[in-house]
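Single chain ahead, written as C-alpha cells, the form predicted on its own.
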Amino acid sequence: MPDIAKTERRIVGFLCNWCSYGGADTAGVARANQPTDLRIIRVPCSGRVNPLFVVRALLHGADGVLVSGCHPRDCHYSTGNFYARRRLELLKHFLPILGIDPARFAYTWVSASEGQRWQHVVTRFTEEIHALEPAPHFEELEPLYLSQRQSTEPKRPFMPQPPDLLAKLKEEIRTHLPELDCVLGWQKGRDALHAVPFFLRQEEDLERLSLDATCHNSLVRYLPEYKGKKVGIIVRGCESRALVELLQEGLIAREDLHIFAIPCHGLLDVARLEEELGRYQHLENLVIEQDSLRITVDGKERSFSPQAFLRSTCLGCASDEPVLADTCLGSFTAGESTPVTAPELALLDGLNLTERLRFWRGVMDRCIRCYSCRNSCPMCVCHDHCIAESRQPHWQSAEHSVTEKFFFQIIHALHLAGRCTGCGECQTNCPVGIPIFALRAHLNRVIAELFSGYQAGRDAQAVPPLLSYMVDEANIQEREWQ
C-alpha cells in the first residue's frame, strides 16, 4: 500500500468478511477504478462493529469512517446487521453533539457480487470526505470556554418536603424493618448541606434518617450488591425508573424489594450552593422553604432562592410519580411526558460543530479521571470489568491526555444508550463540574426519536432498543445510498 499522498485523506473502512469485503475484492478483480484513500479493516460481521471503533478512529485523526455489511435479510449470521443498523444509526445522530460532522461517517450494505456497487459507494464517500476540510486534531483546537448555566423554567415549582413526611416514612420503615435485612436511606453528612447514603438495620437507626432537598445520592446503585437479600429502599420518581432498568437486566429481583416511594419537587444543586457560599469553617443551620433557602455559615445567615439552585436535571421533570412502589407516602403530581431540553444540552444546541468540539476540548481538560461519574451511576454495574481500566481489550490507555478523557466520557455515554433514566448523578457528583449529562440527554432524545418515543425505566417487561431489532424499521432507512 503506497504512502498517503498530500491529496489523500485518511479513511477507515470496516467491512463484513462475507459480503462487503467480497464485494471490494470483486471490484478489484474486475480492475474497477477506486480511490486509494480507504484503509480496510475486515470484521466477521457488521454486528461486530462497535460504535466506539468509529469514534476512536475519528478522534485519532481519521477524516472519515465507512462501515459496510451484508444487506438486511441477507446476513451470514441471520441478524447481525439488524442490530448493527440500530447502533450505527444511533451513532450517526450522536456524532454532532460531540462536534464531529456526521458526514464523516457512513454505513451501507454491499453483497459479494456487487463489485460495481462497491466502486460507486467508495468513490462517492471519498468524494464527500474530500469536499470537507481535513479533520481537526482534537488536542490542537483552541478551547472554547462558555458559561454552562442557563435560566430554564422548571415545569413544576420547587416545594420543600412536607413537614410530616419524614415522621410518616419512619413509621412505615419501623413497621417493615423486622422483615428486611436493611433499608437504604440518607443521613446528614459533615453538615446540614451534605447528605450521605445510610443503611438502616435496626430501629435505633431511624433517629439518624434524614429527608430533604439535599438528599440527592441515588440509592439504587447499591441494590445489585444486595441481590438475594430482602432490602427496603426509599425512591423518588427518577430513581424508581432506575429500579425498572435493573429489573429489565435481571440484576435485582422484585420479590426481594420493598419500595418506599416519596414525592419530589426538585433537589438542590449542592455544588453550586457551595460555590456561592465560598469557603467557610462551619455551617450551623439550613432552613429550606418554598420561597427561601436560609443558610447560616460562620455566624452569618445568607438567603437564596431555592428555585435558582435546582439541579439542572430537575428543571424539566414533569412528574414525580413512581413507576414501582410498595408503600407510597405523600401526594404525587402527575405531569405531561413531553421532554424539556436540559440546560447543558440547550447550550450545545446553540453552537455549531466546530464550537462544540472546542467546547468539549475546554471542559475535558478539567477532567481528573476520578470516575465519580461512573461510580455514582445506578446503571454502571461492571466497575470491576470497566473497559476504561481494562487492558484486555486495550480500549484506553492510562495517558492523561484530553483525548483519552473525552473518549472515556463517550464510552460511558454509549454504554448508557437506551438505559439512562436521566437521574443526573453522573454530573452532580463530578468534582470539577463537567456538563457530561448533555451527552446522555442527547442520546435519550435520539432514542425517543428513532424508537417510537422509547423512554428508559418505564416498563420492566420492555426490551431496550439496542438489544432488539425490527426487520422493517420505521425511522431507519435501508441503506445509506440507494
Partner chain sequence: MSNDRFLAKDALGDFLCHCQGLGYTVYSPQKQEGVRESVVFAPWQKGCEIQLAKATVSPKHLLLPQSEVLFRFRHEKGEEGKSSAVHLEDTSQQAQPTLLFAARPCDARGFTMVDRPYLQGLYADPYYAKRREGLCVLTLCCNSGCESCFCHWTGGGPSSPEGSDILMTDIAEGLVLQAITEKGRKLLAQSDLPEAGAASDQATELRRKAWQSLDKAPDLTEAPHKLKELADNLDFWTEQSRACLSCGACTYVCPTCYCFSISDERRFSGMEEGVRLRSWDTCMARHFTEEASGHNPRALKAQRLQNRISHKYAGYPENWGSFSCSGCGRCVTHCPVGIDIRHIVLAAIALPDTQAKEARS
Given for the second form:
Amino acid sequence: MPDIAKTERRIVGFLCNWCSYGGADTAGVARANQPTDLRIIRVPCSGRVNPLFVVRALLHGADGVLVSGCHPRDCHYSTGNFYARRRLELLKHFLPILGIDPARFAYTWVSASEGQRWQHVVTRFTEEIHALEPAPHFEELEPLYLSQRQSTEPKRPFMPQPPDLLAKLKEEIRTHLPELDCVLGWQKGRDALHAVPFFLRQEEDLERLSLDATCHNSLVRYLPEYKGKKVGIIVRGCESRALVELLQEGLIAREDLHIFAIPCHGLLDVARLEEELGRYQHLENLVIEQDSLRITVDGKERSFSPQAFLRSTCLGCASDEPVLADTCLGSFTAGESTPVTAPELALLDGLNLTERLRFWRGVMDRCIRCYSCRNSCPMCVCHDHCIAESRQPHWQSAEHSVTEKFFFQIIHALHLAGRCTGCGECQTNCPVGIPIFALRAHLNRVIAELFSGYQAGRDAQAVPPLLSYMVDEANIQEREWQ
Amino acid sequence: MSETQKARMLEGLAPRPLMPGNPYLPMPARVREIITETATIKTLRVVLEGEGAMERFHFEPGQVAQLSVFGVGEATFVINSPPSQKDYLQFSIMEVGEVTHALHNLSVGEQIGVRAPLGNFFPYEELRGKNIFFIGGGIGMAPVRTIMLHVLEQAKDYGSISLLYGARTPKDMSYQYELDDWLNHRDLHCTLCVDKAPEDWPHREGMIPNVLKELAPSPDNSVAVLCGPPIMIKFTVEALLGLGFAAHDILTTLERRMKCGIGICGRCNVGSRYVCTDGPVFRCDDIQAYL
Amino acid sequence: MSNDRFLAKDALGDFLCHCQGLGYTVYSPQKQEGVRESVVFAPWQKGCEIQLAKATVSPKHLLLPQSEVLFRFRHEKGEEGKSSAVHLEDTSQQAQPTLLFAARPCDARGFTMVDRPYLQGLYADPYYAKRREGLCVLTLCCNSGCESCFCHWTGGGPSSPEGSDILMTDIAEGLVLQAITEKGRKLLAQSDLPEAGAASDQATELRRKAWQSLDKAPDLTEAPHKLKELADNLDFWTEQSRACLSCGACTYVCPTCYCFSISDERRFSGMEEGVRLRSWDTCMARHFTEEASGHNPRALKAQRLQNRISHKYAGYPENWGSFSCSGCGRCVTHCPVGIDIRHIVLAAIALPDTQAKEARS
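Given the form predicted on its own above, I would also like to look at the protein as it appears in the form predicted together with the partner chain.
The next block holds the full complex; its first chain is the one shown before.
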C-alpha cells in the first residue's frame, strides 16, 4: 500500500457482488466525487462476510471496515443479508469488549442503482474514520495488568453436597451400569483437592466415585467421543445445558444417554485455593462445610470461607434444576436466572476502550497456544480440525505474536456465539490464568439483549439465533446514514 | 538393557553423506524437466544451482530430500535417480497436499530449495550375493527404482533380481516409458500387476500381497525390498513372513510426516527410531510393532 | 575453602543491573495478574519486582522460542510473474547473550536433556547452539519438595547442579551463590559480591534439609523396558488416556518437550517475501503426525500419549542414556484433567512382564 500516513486511512470495504458493488460502480460511472481511502473486496453476498474478516482487518491495522450488501428482502440469494444482519450487529456489540471502537465498523445496504447513496455512505464513513485517531497498533501498546479478584456475593449461598447424595448416586449407577458402556463421573486425582474425570465401567469402580465441590470438569465434553454407545453421565444444572446444546446440534443422541442429575450449590475455584496454599508437599485433609473450608497441608490446618472461593461462573447461578434428566437425585432449587455480570467481565466493563485493548495486550502475551481452552470446551466440536491449525484456509500464522494469540480467542468466542452455555471451563483450564471467559460472557450478554433473552442450552428444539432471522428484527436498529 | 539395544548402541549410525552448513537452509535448485507420469504423479528433474554443485553432491540410494517451495513449505521425497546420474536429481511427486500441489504447479526454470541428502540408505553392500525381490506399490515404486537401478548396474554381484510393481490401474503406473526396458531387462524378472485390470491388460491382476503369494519367491538366500502405502506394506510384510522370509531380511522404507529431517522435531519417530535419521530404510524386525 | 558469594536480597537489583552491564539480557520470573497469578520468565528491567517463585511455564523458550525465524526469503520475479530467483537470509547467528535468573534445578536439568538431540545428534542445530552458548543459568535451589514435582525420581534433586552455571540457595536474608561452571566462576569473579563465609554452611544445611524432606523415590530402572513392552498395548494406553483432551498444555509447560513445527509464512501481498518459521508444536495433537494423504500413524489419543510417555521414559533413554523428564511436575499441575505422568509410569512398571506381553492386541 502507498504511504498513507497523513492524508488517507486504511479502510476496507466488503461489498456484495450483486448490489453494493454495482452501486459503487454506478457512483463511479456517474463520476460522483468519493474519498479514496476505501479498498474494496468484492464478495458474493454480505452473508459471505465472516465477522472474523472484519476483526482480522481491524486487529492488523485497518482504521475502518465497511460491509455493504443488498437491501433486506432484495438479496440475490433471498436471505443471505438477513443472516448477515444478525452476525454483523452482534459483531458491532462485540468489538467494544476487545477494546476496538465500534465506530470503526459499519454495515449497510446499497443497491446497484443507488450510486448517490453509495457516494453518501462512503463519504460519511470515511469522514467518521478520519475523525478518529489512527487505529492503535495492538502489539505496540503498553500492557495493562489488573488484579481481578471476585467481589460479588453468590446469588445462592454455597452448600456442600448432602452427605447421603453420593451413596444414593452409587446405588442408582449400580442399577443402571449393566446396560451402559460406561458412566462419566469424577474421582479424586493426585490429592483430595484435585478431582479428575472418571469413566466407570464396572461395579468395583463405584468405590472410587467422588462427588464434591472440587469436581469441576465438564463431562459433557466427552459425550461426542461416545457417539453410538449407550453411556451414563452425571450432570449439574449448568452442565445439562451444555448437553442440551449438543443435542440441539445433533452431535449426540438422546436415546444413547442416561442422565443422572444432581443438585449443586457452587463449585470451588481450585486454582485460587492453590494460590493461597502456596507450595506444599502433602495435603492431608480436606473438609468442605457450608461456611468453612478446612485444608490440612504439611501438618497445618488452613481455614477458608468457601463463599469467597467459588468459581466466578457459579456466582450468578439462580437455579440448579437440570433441563433434562433420567434420574434425579436430591432436591433442586428452581428459579429464574437473572443476569449477573461475571467478575472478569465487570473488570473490563469498568475500563475504557484503550485500557481494554492494553489489558488484552498484557494478558494474551503469556498465552502458550496450548489450546486447552478450546479442547476443554464442550461446545468446541471440531477438535482435530480447527481452523487455528489449518493451512487451507490459512487463518492463523504459526508466529507466536500476541495478535495471533488474541485473534484465536476471538475466533473461539465468535464460534461460540449463541452456543456457549457459560461453563467457564475455557478459563478454568488455562495454565496461565488468562481471563478469557470475559469474552464469552460478554457475547452471551449481547445475544440475550439482541435476541429476546435467548440462552443457549435451554431448549433442544430451539433454533439458535445465528441460524435464523426475522424480516423485521425486534432489537436491531439499523443505521439511517442521514 | 536388552540385547538389541546393546547391539544398536554399538552399531551406531551408518556413515553416510551429510549436508554441510546450516542444516535448515535449503540449497537453491532449478527445475530442469517435468514428466507427467499419471493423473496425480509428476516427476521433477532438478539441478542444484552454483558452480560444481552437482559434482560435489553425493548421496546413496534410498536417501531422501526435503523440497521447498518458498512461501508454501517443505515436504520429503526420495531421490529416485541413481547416484550415478550426475546431471540432475529426480523426484516423483504425487499431488496430495499443499506442498505437492505447489510442486505440481511449477514450470521448467523455476527455483526451489533442496535439503539433501537426508536419512540412511539401502545396505546394498550387505546384500551382495543374495537374491533380491523388489516390491513397489504405487508411488512407493520411487525409492525402489533408485536401489533397483543401482543394483542392476552391478547385477553380476547379486543373485537373481526380481521386481513386482503394482498399482491400482494401468493409468496409475509411473515410469511407463521405462516399463518395457524393465520387462525386457536380461538381469531382471519383472512382474506388473494392477488391482483392477482392463481386458487388454497383458500382465497380472490382483493386490500386491496376493500376486506375491502366487509368485511365491523362495526365501533362501533372499532379501525383499518393498515400499508402498502403509496398508500395502502391512499386508505385504505379512505375506512375505508367510512365505518364510525372516523379518530381518525384509527391508522397507517408511514414510512419515517430517519437518526438520535431522532427528529433532519429533514427528517421524517409530518408537525410539527416527525415520529421518535411522530410516527411511528399516529392517522389519526393528519396526514390526509399529506397522 | 569455598568461593561462594553472598547476594543480599536488597542488592538483587544492583546485581542484575551489573549483569546487564556485562551485555546480558536478563530474564527473571515475574508475576502477572489474571484470573490467578501466573509466574512467567520475562525480560527484567531496573525497577521490576524480583520474584523467586517457581514459574508456571518452564524457561525453555529462552533456547527454543515459541516461534523463531529460520530464514527469510525473497522472490525475484521473472517472466509472467514466475519466480526467477530466491534470496535466502540465514538468521541462525542472531541470538544475543542471555542471563536466566532464578530458574529451578528441574528447569536447568531440562536444558541438558534438550541439549543432547539439538547439539549431539547427526547435526548440531545452529540456532539452538548459538542461544545455548550465550545463555548463563543462575538456578535457585528448592528448599523443599512439593506435591506435584518429583525431580529425585528421574535422577535430579532440589539442588542438582546439571545445566546450571551458578547454584543459588535462599537463606532468607539473601542468596548464597556457588559457581558450577567456568562461565559461572567468571561471572562471580567479575562481580563485587562479598564472600559468603558462614552463610555457605547455612546454605549447605538448607540443601541437605531439602533432600531430607522428599518422599522416597520409586525405582524407575524398569521403566524403559516395561514401556517398550507396552508399545503396542492399546488397551493400556486407551485406559490411561481416556480423559485426555489432546491439548498441548503438558508439552508446552514442559522443560524437556522440544518438538517443533516448521512452516512458511508469506507477507500479506502474494509470493514476494516471507519467512520460514520454527514454532512449538505438540505431539498430543492429532494433526502433528497427520499426513497430507490423511494417513495418520498416531490418530488415536492413546497412541499419542503412548508416544509422549515412552519418548520420555524409553525412547530418549535408549538414544541418549537418560530420562527426558526432569520431574518438574508442571504437566501434572497444568493438565486440565489431571493426567499424572507419575501414575502412568508406575502403572507400566507394576504390570507383570507376561501380562504386558499377553495384553498386546
